[in-house]
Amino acid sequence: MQKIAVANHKGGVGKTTTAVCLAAALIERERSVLLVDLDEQGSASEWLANQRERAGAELAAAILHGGSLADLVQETPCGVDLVATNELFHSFHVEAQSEPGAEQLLREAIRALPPRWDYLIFDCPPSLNIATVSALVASDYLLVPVETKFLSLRPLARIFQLFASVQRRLNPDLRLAGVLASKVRGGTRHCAEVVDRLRQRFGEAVFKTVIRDSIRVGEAPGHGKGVTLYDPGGLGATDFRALAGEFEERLAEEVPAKARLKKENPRRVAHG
């Protein structure tokens, strides 16, 4: 099972609309996916399925006290098994602040579920918070979201110092999936010029996949639906299909590598 991180520190960048849209395009080309809701606005769980009550307190005692997030798991309409949570998911970052090593629990938790899906994707809260941090160190791929305006490129440089900073300590196997442009509206010179910056400062690590700017992707959590099924024909869908097609291969090109490194020379992979 492939861990995806998706985050960055601004909010309103199409985070949890790339992992629920990402999810449900995965589900299409027949993987199984496992959503986990770690963002405490419960935007992905409210868009996909019905939220239990205490949604956020039952993720983090699972979290805390070696609970089982397998009996957390619900069945979507679209396919996707999700983890949900909601605004009582707070007592995680409460208690959490007492509890040495809690950035650890939540790896220990994904290890004990049972090896049913293709791809787990976490949801992260749009700060840099201690269940950012939990899922950065919990997954193999941090995958970060821009939209394409000036204003959000300067707080790239957070998520980045932070990916680093768990590399280097944490997890040394955490790896970049990419940085995907979202909400590009076609033909503006503004948005082509922030994707030119991205693709200047970052290189070969942003998608070539940008993610057009759809109404079609704002109705679709209305419909507790992916674009992919709410509107299939759509730009929305076509985008998210190309984002799964090539984050598969990004995936299966970086997989082999890595075991080639930790055949080859064992102390270049464990300081990252």
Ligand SMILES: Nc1ncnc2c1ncn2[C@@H]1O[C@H](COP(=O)(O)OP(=O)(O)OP(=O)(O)O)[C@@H](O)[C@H]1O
Second form
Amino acid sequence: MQKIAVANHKGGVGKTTTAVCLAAALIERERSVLLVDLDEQGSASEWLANQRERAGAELAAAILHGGSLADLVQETPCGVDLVATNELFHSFHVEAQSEPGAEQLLREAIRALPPRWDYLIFDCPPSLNIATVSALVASDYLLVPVETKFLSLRPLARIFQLFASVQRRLNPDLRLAGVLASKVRGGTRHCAEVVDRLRQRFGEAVFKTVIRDSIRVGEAPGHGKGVTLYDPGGLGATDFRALAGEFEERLAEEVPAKARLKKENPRRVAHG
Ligand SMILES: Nc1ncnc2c1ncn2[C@@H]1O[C@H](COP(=O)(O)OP(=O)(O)OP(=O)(O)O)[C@@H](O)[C@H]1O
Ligand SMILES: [Mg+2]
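Return the form predicted in complex with the named molecule of this protein as a structure block, the form predicted on its own having already been given.
The next block holds the full complex; its first chain is the one shown before.
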């Protein structure tokens, strides 16, 4: 099971949209996907399933007190399995403060899951808080959606600082799946320039696929489906299908290389 944290502390950049629509597009490719909602706003949970009143408290308890995450998995109509959350997940943040090594607990909870899924995707909150750090510690890959606006560029430094610190101190196997330009308004010079700057700064780490701004993508959350199901022939579906393909290609290249490097030279992998 490959674990992917979708994270960027800037709000409203397309994290949840990416997490849900990528998951749904992977389902269309006949992969099995578990989405774990780590944002107490519960946006992915609300998008995909009926709200369970105690979802956030149950998730916090499972992580903090060694409960079973598997018991919290619910099937959703669009085929993505979900560990839901809501505002009660705030208790995780409060209790974690007095728990030494709390950022390791999610990884332990994930390790106890049955090997039932090809991918596990974490939808992270718009903050570099303990939930985001825990997701990076528990993941194999970080995927960073970036809204294509100039003011989105500078804040990226902080998520990449966190990525480097987690890689150095807590999770040497963490890799960058990619930087994803999201909400791209076709034909605007501003968006094209921002995408260019992303490519100058992050090179090949930027996905070739960009996610265009589309009304249907914005509407999909109200219909309980990823955009590939909600509007199968539209722009959003085309973009997320392309992303799922590119994402799987990248992982297919990266995974054997990672295993080989690890075998030959564990230090080189550990310090990236
Ligand atoms: N490609 C797109 N086209 C149109 N609307 C989009 C697109 N991507 C995201 N949106 C809309 O932008 C808003 C923010 O997106 P989303 O919730 O995915 O961001 P987020 O980074 O998860 O936000 P938060 O930081 O609050 O968790 C939502 O209303 C969503 O529907
Ligand atoms: Mg979100």
